[in-house]
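A single chain, nothing else alongside it, follows as structure tokens in the form predicted on its own.
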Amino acid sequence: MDNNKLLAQEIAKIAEVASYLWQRGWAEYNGGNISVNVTESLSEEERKVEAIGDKVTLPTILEELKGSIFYVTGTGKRMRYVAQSPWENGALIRISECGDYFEVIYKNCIKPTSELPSHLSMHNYLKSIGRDCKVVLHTHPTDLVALTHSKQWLDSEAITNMLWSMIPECRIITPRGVGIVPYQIPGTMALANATIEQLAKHDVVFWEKHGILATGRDVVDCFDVIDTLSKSAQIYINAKMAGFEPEGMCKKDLDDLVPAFGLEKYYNEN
């Protein structure tokens, strides 16, 4: 694997948002994690070779994952350090052809993130209703995360109305919205099937007093959909600050985007 390009490719694109998150002030100590399903990015033999680590039993049979391989962050390992040596900060790990444990294939035996249960929950929930999802990236956005101080945007369509309406990117890169999970210890099943529960309607879900997550194809692109919510929560803010509530786009103005980018699709799903 040490000459896979399509591989280098993606762990390249890893060590990029890692980078970005560390600079965005969003990874402090070992915050924030990340998991892509990399399987294609690799030849059968390689999906074969030999285990390096020991078998770890998954609290549930994964399904949609059998035999499917990801990269995952490391557990208590800094952004700023995956963004530099990916490979001493992470691993990829198989799941088994029974969905019922996993174990490291590669390139050292790092032990993964706390989060990978939940991680890996949510990848095959997304491929079992045929959402095109390879990333879940979790991070602790600043401004987002004060959002989740107020009562007032602990709710999923009053935050994700005020954040579409400061800029007109936002509802575009992100038209399913965002959904909320009420606080919940991290790292645990409780916390990832909410999350579940959320992402049958959303790609970002905001953890209250905690983070947000992100799900789809690409971990650059879900850096960029973190990077506009983020955006558009600077501007709430800075307006605030500046002692008055900002207009906002209308609803007509918001409607309109809808057919201008052809994003009838995402509200035709069910």
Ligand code: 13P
Contents of the next structure:
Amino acid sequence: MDNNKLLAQEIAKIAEVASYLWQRGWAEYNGGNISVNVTESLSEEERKVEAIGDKVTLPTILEELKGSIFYVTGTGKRMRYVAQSPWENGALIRISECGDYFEVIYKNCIKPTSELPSHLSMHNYLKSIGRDCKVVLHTHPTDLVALTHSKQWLDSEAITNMLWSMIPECRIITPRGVGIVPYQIPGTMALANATIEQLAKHDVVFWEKHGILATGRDVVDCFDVIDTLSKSAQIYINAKMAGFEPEGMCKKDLDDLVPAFGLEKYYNEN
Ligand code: 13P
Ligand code: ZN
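Since the structure above is the form predicted on its own, I would like to see how the form predicted together with 1,3-dihydroxyacetonephosphate looks, so please show that one next.
Okay, now the whole complex, with that chain kicking things off.
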């Protein structure tokens, strides 16, 4: 595994994103966590290496993830150190062939993020509906979390339309809009299940008074999605701080983006 170039590329991207999360001020202390399905980057032999950690029972059977291997950040680890030393602040875990437990297989025996059961159930769900998702990225962007402190924005349609209307790129980059999950205790299956409900319709979910979760094929793309939403939030908040209500793009301008950027496929899904 030490000489696996494909895996090294995946880990380098995770470290790059971890450094952005810290630089952006979205990752205070141990805030945020990342899981990436790296199974395809490993050979048959590498997938079968002996475990270095104990078997940890999962709360539900993960039918879609049997034998899959994930890089996951460790619980209590700081993103600024994940950026510097991804293998000292995260590990590879393997889901059992029956989907009922996981074990650490490489490189150090680190305890995975407290959000692991929820990350894994999201990966499992997204695979079951055929969505091409390899990454779950959770972080604490100040501006987006601030919006979730207002009842006005705890409504998926209202916050999506407001954020979309700040800059055209926002709708192009988050065509499915954002889902909202009312406050739940971090790391619980209640939070995971409420998130999964929102992921049926969205790629990005806001957790009230806590953080944001993005899913997708590539960890850099997941960062870019949150970064674009954050830009929209900053424009909105800056305008309000300057003492005026931002006008926002009108419905027609937003709707014209659909044919112009081929977004129809996202609206004809179900
Ligand atoms: P972990 O350190 O367990 O990953 O938790 C961080 C976090 O943001 C919980 O929501
Ligand atoms: Zn969090």
